[in-house]
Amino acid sequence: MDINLAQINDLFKQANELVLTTHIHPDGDALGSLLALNGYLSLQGKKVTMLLDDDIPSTYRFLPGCDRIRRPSGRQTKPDLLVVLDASDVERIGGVYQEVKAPVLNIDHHVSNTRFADYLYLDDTAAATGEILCDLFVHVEAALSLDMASCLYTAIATDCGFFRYANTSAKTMRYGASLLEAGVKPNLISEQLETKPLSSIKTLTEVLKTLELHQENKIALITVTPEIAKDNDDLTEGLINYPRNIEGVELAIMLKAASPDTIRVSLRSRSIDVSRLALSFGGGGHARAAGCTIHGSLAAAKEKILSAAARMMVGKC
């Protein structure tokens, strides 16, 4: 069921007790509407438990509230609401659906989004989730605490590149100069996200190392082989921007070694819908930026990715 902000309001003013949730391998937008949402519904008195089937990177554990959001034990629960935010499919909420048994709301803003839940509000023209939180903060004349507003900017930000991508619109340039209007200090975010530990820089160089080149080098591959994979995983976000700027590159493509047989692919483009394509391998994202799985070996999910990518670089998918 499509709903209307006013009618997300009403839902959280029946509601007494909440779970929010997002996606698993959560980025900047993910985890700061998360902690935006719950920094929201605690002022209204109501009973809030973020739950996460996955850890938290180093580089967003500076949001306030970070230390409060958990990870789901295996005991089903039965709140009034469940919010998922974020995500476009359920299985990107990993255990958290099988645990809580409560109608779904979803709040999102991918063009890709599989319709899911009980309640919808799907607004693919906002250039994040974040965006459509202070879209419902403005409807309710919700006064925005500093944390929130630092939690908002970072998921705002973070999905436009910091109001450099095509989804930066004059509205999401409106919220990000309303939220340093309160107090928002964007030299101290952008110093935290672009804060790395060494180990960082190291395995960035022996990610480029893999750099490949195809089709006549409009797409560029990238992967993060098993060896690099361990113990780093956390270290990996960001770096699909590099092969991504290289001139005359359309298609980047990550590969990362979940496991010896789950590959988490990762797609960025200047041009192309690289959701179409995520979406042919189950699963999806932005037009621009996107991302799926395929599951099988490291190889093999390299064959399959770089053959539908060049299927639809000729325009055959």
Contents of the next structure:
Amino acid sequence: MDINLAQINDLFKQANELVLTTHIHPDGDALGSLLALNGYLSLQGKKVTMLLDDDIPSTYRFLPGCDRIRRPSGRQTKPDLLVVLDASDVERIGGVYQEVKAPVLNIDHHVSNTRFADYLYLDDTAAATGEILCDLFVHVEAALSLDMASCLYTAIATDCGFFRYANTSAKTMRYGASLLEAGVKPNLISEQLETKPLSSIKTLTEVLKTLELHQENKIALITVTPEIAKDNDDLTEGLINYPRNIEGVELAIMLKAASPDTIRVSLRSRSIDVSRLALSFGGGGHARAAGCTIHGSLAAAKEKILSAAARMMVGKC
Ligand code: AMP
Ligand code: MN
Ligand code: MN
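Cool, the form predicted on its own is there; where's the form predicted together with ligand AMP?
Now the full complex is given, and it begins with the chain already shown.
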């Protein structure tokens, strides 16, 4: 059932023990939102556990509180509430769903949300789940610690391309300003996010060599082969922006071999609704940024996504 901010607060008030989680392959919004909500609920005296069924990419390990995020242990727990942040379907939280037996509250901003939760707060106009949490914290008049503000800033800024993408609204920017007023130093956060090990630059040069153009240069595709992905798994975030930024490209695709027969697909577009393309492969996301996983070889995945994309683009570009 859909609920409003006041009802989210009621659920929090009624719960003493909460588990918070977010999507696998976590990004800045996933981790920033998880940590900010953990900060708020902990200050309310709640017993809060953060579970994530994945590794934390090194880029985000600077986020305060990150070391308290645990992997599911396989042992069933029964807290009062499971809060799922920034995840549009239940597969996205991996093993947490089997392990935690509790009513589920999903706070999300993906247009592709599958409405799997008992309680859903979905705002697909929000640039980030972090922006929804800002709405919530304004509603409940929460005092933000600097750590919470840094996490919220990271959540919002990373999902809207540092206030550049089409999902950036005046409200998104106002929240950015409020978070700076709470003490966030945007340069320090950007420095943490942008400083990369030398190996990531080497990865970039390898990945750029794979660039292919299709459909009269309207589709640009890059591939992270198993050899490149090996040892560099968390260094490929942001690479999709290179094909995305090529003049005339309507659709950018990045194929990444998580294993030889599990291909993660990232999609970015200027005009077509890539959330629909991703949904047709069991994934999801937003109109301009979406993703899915295709099982099969790299060559087969490429063939499938390119032909589906070509069908979608007919008459649209
Ligand atoms: P990415 O390309 O991984 O940065 O993801 C772009 C957007 O698509 C993000 O909002 C993701 O949450 C979403 N997304 C990526 N992969 C999937 C998936 N397999 N299922 C649902 N949503 C996804
Ligand atoms: Mn996310
Ligand atoms: Mn998000």
